[in-house]
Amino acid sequence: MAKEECVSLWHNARETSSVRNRKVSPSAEQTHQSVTAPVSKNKQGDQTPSSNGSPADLSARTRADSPNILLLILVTGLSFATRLYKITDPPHVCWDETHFGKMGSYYINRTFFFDVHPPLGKMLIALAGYMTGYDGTFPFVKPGDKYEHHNYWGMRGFCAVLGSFLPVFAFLIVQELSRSQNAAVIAATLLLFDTGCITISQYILLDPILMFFIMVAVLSMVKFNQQSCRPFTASWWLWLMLCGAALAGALGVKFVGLFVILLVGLNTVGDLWGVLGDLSLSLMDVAKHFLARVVGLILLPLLLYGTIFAVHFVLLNKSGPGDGFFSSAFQSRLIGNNLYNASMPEYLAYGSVITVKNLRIAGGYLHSHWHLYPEGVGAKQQQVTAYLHKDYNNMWLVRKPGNETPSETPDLVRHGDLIRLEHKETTRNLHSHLHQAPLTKKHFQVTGYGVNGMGDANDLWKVEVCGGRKGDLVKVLRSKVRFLHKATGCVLYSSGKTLPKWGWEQVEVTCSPYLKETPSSQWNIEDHINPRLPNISISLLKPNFLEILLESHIVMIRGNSGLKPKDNEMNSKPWHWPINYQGLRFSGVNETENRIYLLGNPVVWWINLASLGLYLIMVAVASVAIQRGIPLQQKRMEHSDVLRGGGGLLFLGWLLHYIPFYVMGRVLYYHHYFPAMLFSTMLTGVTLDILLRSADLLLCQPYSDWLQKGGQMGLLFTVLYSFHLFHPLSYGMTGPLAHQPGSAMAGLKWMDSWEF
């Protein structure tokens, strides 16, 4: 009863928009429905007005509000059973397990690596593996590699357990938003028997971890809204803080977590707007509400998010395959890197031997070798490339513009000075001219030219410290520098394009006539050898936590934007996803292999798609009727409030997790839709429940009740039977292929684009 009264009071505070209609102490009779806590329907029929707070009615409504424990236990049991069934099959690497399993191994071995996603998901996978006996020695080279004696089940099991909570959370969220257990059961059933949700939960992937935190955040937000009339109590703080922690978790797994942060943010803005309109609260009370949400939904998530990265940096303290993606100063932190605990001169000088590293992701080290550009590729001079690995051919000697003999006291290189860079191994100078670059045709070619440092005027480069002024010194590791070609005015540039085999598949280096500062045209001095200068410990130049945190995010964001489709790679389109146009092959291609195919249960996904359209129609009809003042029964008003309130929240969640992919330039895959699919499925539960409860618009009692029950049973049977047909997609197909007689999937390839 207390909960129902709380909800009623909260409804009135949120929904009353006119100042003249505000009440200091609103009563339950004056309550209207809210966004996240609609009132349950009247069980006495359409003609009977709602009870105004009698104990019997409030008790009944409270029972309707509370989830049926037996139903919840059943949903939980079925969810764990369907996700954990055959969790160790197939006993080899499947799809992206080759990435995320390998990253789990890196954490166990404390080896630094680079990934475009934040670290929380991989750290949790590593923890699960470590706790279940995995020692981090399996190489995860490619899909299909046998696990053999390695304990991989713990990492798969951990992801499956988190994925098992998704139907449970959906049940609880829809129950809170619709006040209908039937709606909650529909939503949970659709998720329980969706082959896509099962498959994506059973492997070592980030997706079940991400969706777990998204659903926790949404459930906590809804529960927090229910506590609105009991502010600053223990339960109020609990749900607020849990929501903030889940937001940090979602963002800590993938940047897609920003979408649920936006959803919670919009809900919070509406919530605070209602608080501001409650004239029973003083401005001091309003300020307290505002500050509490700042603490719970901004400061706490930021603190936890930063802590995730702090743990990440502490764990990965050994040099590894990710070094080259980060700056030289960042690399100096890593045990085993040549810069770790090294010492070298602090400022660049003439006569120094250096390596020069490009600042773009995988930009590489400025490199040359004895090989020449082939006939027809610019001038047939010595190749200059960018090489991703440390190598003796990355060494360059800094010379003065002329052939002056170096003075006894080294002259330091400053912003605006001219230099020649002589390749240490071949003694040819870094050179450019007006010939086209090999791949980037609007840029100029860069070559090695001359003999023993003797070249021409096209060997001169002007040093420019980014953000510096004339006379500023060039700091090793820390200064971002550009090299401007004196003769042509172009800037030394790493295009990121891979040269053909004649260029040893190294990265193209050009001279760009476009002078805008970009990471591709920025370089830093990494190795620095000059015996005539005093050395300083590189540890003095190590970046602090905030600097490496910022650099990590810059590198991750650039890495995400750089994920483009490879040659002959299928790039999924966002419009493909709601219609279940094409799935993903997780494992196996022929008759002898255990084939796993990620594809949503087509019946579930097409019901969701139809329900999206049905929802919009139902909301439009209800809104027009209310706007025109058409008298509606209490039951219809409650349905309308559920559709526009709880349904609107879920529809907004679907939009925020789906529409942004249309403007993303990166490569997209089918599995990117699954967070949006969760919201779509919960919305289907709300929509179909109200549609079935509106059967009395067509038929009188008891036929309307029969139609409602028949519709629910028909829906349940259809979903169960479709799961029976398509479950081999999740649990494995062996033997004949789908187009061959005797196949378990014979006749089920309903769309030509399905590849099972």
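For clarity, a rigid core is taken as the largest C-alpha set superposing within 1.5 Å between two forms. Residue numbers count along the first chain shown, from 1. For clarity, every value in this text was computed on a predicted model and none was experimentally measured. What changes on going to the form predicted in complex with its partner chain:
- If you fit the rigid core between the two forms, you'll see the Cα of Asp145 move by less than 2 angstroms.
- Ser640: CA moves less than 2 Å between the two forms after rigid-core fitting.
- With the core superposed, Asn109 shows a C-alpha displacement below 2 Å between the two forms.
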The other form holds:
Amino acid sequence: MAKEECVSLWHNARETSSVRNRKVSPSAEQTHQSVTAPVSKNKQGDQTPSSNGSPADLSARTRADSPNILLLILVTGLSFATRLYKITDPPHVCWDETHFGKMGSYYINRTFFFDVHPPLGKMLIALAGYMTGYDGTFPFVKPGDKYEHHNYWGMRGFCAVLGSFLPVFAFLIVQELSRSQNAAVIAATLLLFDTGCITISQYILLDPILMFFIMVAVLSMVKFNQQSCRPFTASWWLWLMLCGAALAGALGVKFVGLFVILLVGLNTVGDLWGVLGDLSLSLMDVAKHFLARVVGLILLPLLLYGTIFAVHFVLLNKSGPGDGFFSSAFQSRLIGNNLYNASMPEYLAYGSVITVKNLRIAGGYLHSHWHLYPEGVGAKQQQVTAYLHKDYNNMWLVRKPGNETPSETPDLVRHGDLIRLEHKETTRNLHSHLHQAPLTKKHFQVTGYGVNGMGDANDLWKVEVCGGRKGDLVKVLRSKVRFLHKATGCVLYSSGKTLPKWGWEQVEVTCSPYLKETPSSQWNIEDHINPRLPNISISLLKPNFLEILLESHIVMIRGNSGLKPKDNEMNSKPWHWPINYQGLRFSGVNETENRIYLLGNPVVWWINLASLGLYLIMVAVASVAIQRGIPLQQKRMEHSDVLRGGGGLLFLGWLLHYIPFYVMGRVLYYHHYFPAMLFSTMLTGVTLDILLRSADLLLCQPYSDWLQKGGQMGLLFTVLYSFHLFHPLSYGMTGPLAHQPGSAMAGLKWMDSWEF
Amino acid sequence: MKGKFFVDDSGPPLGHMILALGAYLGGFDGNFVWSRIGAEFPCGVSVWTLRLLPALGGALCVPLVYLLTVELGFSHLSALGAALLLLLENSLIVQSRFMLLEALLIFFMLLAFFSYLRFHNSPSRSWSRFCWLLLSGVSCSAAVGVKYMGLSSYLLLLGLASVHSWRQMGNRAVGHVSGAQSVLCLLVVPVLLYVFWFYVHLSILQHSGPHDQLMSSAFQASLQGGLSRITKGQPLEVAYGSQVTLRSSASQPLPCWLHSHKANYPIRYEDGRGSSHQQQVTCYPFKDVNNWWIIKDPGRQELVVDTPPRPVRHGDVIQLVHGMTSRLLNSHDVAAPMSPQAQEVSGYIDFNVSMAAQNLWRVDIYNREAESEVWKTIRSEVRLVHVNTSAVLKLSGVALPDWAFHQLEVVAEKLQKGHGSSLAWTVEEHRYGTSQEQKEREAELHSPTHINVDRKISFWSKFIELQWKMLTVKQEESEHKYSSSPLEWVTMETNIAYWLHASTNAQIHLIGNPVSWGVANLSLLAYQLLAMVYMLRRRRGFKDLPDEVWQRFVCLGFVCVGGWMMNFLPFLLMDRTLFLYHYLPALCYLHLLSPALLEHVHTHLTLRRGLGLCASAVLVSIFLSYWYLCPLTYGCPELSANQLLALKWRDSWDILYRRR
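Please could you give me the other form, the form predicted in complex with its partner chain, since above is the form predicted alone?
Up next: the whole complex, starting with the chain shown before.
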């Protein structure tokens, strides 16, 4: 539709861009003009000699640098159009919407849950849903569930709007870095017509929100760099603060935000290094620069990040599915939890039913179940593990070593007493012996042994209250208790390692011969049920905000590293991503359904891949030439400056968002590549633009211009045509699958690994 | 040693070959079984020659460190200091006194750096200069050849060399020759030598050995003994009527073959799901007559090979007849016993039951580009695609319960995502069937196969396969009693017990000298602090050091701190079982650093007074701690339990003592 318009604009862009090269001394500018463009006689400003930083020059430059408004509006319009088109289709839950939609509902219902990602993204989704009239009642059980009358368009629309800003930001960033409108247009076009970007923006996911913040951070960093010649002005502060805020936002959505923080950090270090080397500045000035960045890029983000969590905790004040991951003290904050205004017998007594929680953060409850340790793992007795969820199998009975004499009032357990812990469900005793533990080979194995509480001498454990003396009573909830095995002298310990499949991926429990007091070997009594004792209201010391913050982070990190790939799940490898090896099925499997498949536009992605290689070659050639001292034209010097400066920044961004995935142990998906893909696309814009502008190395004057324009047109049409081919991937395919005859996508299955 | 084939995942073969060379020179006949730690050597074995070469390497490290420090531009006194630090390091002594590879690795590593710096420092363009460079390249490849950890030192050296040549590039007076020289010696020569180690390794180890089963059938067939005994002289091309055994490519570490036997799937499984109640098809890890299958043309009844044989090609549709029971390999839309997401595979015979036969399979030769369109014994990796459902025959690897005698489950699965090796099958044993009658055929199947033709695969394909296997073979994830995590190494939280006398308390432990470890850590911190201060001040235009001294200081940091980082940081990312001795190469770099840093402080900062005194006090205490730990290093004299307890300076050290 907008092809003609775009083309004419491109011509405009070509004309204006020749004067947009700023650090040009007048003589060079003249030679440049005489070599390249016959059109640029009528342009302002640049003919007068100017020194860097004089006000007159600055204003002229800002005028020349400001992007073509028309072009910007066009990009914005196209972007919104492509992202919001068919936003409500398909009208059922797609892929991870089942998680993030559900979590949005939790916020609206204010029930506590646990997720491995920080809360900002889900809070924003919930906010969008709340504003557009979603009431939080849809259960989001599994992908494919129909929304029916529920208002889901608001949440999707919100994500799509944020996603629509990505091409616009890419345009601005590339414009700023390369000083070339062509480069900006190339980058924006590639993003606009990438089916992957469109698809991932259209659903209730964290990724569009994350990428939005990443791009804002990068844009404001680039703008901030641009302001470096006039520090401490209002706009300087504005971009600095905006960058800091966006960093907090990115980290608040997903921990992947750390990579962009790293990018900004490295950029800032380089920036400060330059400031330090500027001997015209006094040490005081340097200190001022340093402090300003500390405030803007460290303190402000930390503050905002803390605020996000504060809001999160204030919002979620009802007990919900995430309780068990947190310590007893934490749970006492949640309305509806049994520890909220808890009332139970105050001192541990024989005959009580208890749950025992490890004091290590995210330590879990002492747990056992009707399964044996497998062959070859110590003795083949019943498993004892630590389990993070509340469960009936976490209940244990406190017993005396021998047979109990029933008495009116139950005896209380004291420091130094020998007890048996009998598992309520299976009536086995907590038991340990001189066999190696399954994972921590230095420790002993802990099992469930015996029938109906009849076991052997290895079932006896000595109760010790940390910091207590002999005879002290054991306070429920508040005492830190250790269980020492009588026969071997070891202490009950939760190693924090996840057992393999036979142990249901619960956490290992061992008996450690090293008696140092660590949270791993300390436990507290959480539930305490004894009908023969009076219940007393127990007020727990409420943890303060910083403690909660720390605890929830450790729980999140544990959760993240616990996401190990499962056997039958498809597992995506990082090297798959840049070559667009395999996508993700968002919705629909068989022929009748409306199918959505997350896959980047292969043409766009392969252009990106090729330009990465091209970029490296070009930089290498340029660097060697400069190092070797070969005299270059002014124009070439500029190009190599852009390549090494702006291009280097983007390349660094790509590396930082891509390479760390190679060493990550957790399960990886295709969509993890998208932030890196943004950087790669922007780099493509810069690289291809400079490549085309260097056409005059190959051909003489008029032909090189033709080649350049031809290249641009060709690129544009290729991308548009490929979008035309592949757009059903994001807007929905029906009918037969691509490998069957008669499908609309027949012949487009270029790689066997694509599944549409 | 005996020329048996083995695979070690920690490193390439050079280190083992050097050990073997020592053994060979000492007349060791290779008949000792290295079974358990503490087994006594029989008197015929000359232990000292086995241990001589590593010990020699370890001993030569000390003078090398001396030379290297001098080459880094520091005085003889600090060179002496560095040598002393290395000399009195208990852990290095222990490690080099046994048949272990670390000492050799450290030796080659230091040699590489020493000769490179010698090359860099020598001014004239002469042959000796070129020789140093060449020596550097050779020892780099030797270091990598001993253990893959050598790679990090090699990369560091390459980094140093590229910085130097980048500087040279700016100097237009220097021609292209020197650059080409460096590339030749530091890139081409090491790679060639590395391949050469493998060449020697493979040409010595011609016999089959304990790790045969890790490799592909083709690789195994090239080793003497083992599989090649059986497969020698089979017909190459699989034809209609061929009798074959099909080996799964996925079954690591045990091999297994497609198998069926006279037992049916139970009507109902334990979890209540139903089955087809047809004959079981499994994967069986032993050679058995029930592993034989006959390839049948669906359009014909005969089970014999025509003359001339009609080979099976990629894309052909076949049926597979089980040799002993005459059932056809079949799959259908019934959930498999252990992996319900996949289809069951069964042996089918038409008894007029309600289920239709779905027993056509398409041959999909997965490596047809590399080999050929025709299905070949051993070489071709074949996927069997079920024609009706387009599912692929796959080894799920799950052990079946009692009713299938704990054999492994075989399923047909829809997903053909990725080209996982669990889908591929190779024909291992093969012969052309000649008998039409069932009885005769059974007799034929029981008879062994052999006709003689020789078959070789090229060195390169062997090399690539072996290399790939070494990098991908994973140890089972397990924790050893003495294993430790990298962060514990810096403070030496753990030790490793190497040997305990059968009846007394005499014992050998890998324990470092605590004082010199402390000194090493201290100098690491001090260097970084100092470098930071210098850099900030230089940036502000204060030149504290003359340029030449500054260059030397930077070079010292690049080699020593860089070496420490390259040899230590990668371990933080590794998932394997790690031991204290992995830290020793990194430690050596730190020992190089300490005295040189001391000298730098002495000459260029104003902290002169007392420094000499301090240094000598530290040296004395290093010596004392070496002396105290000697009994644990050399295993004699024997100590009493109380003395041992007194030596247990840290709670986390595991020192063994017998209770009397």
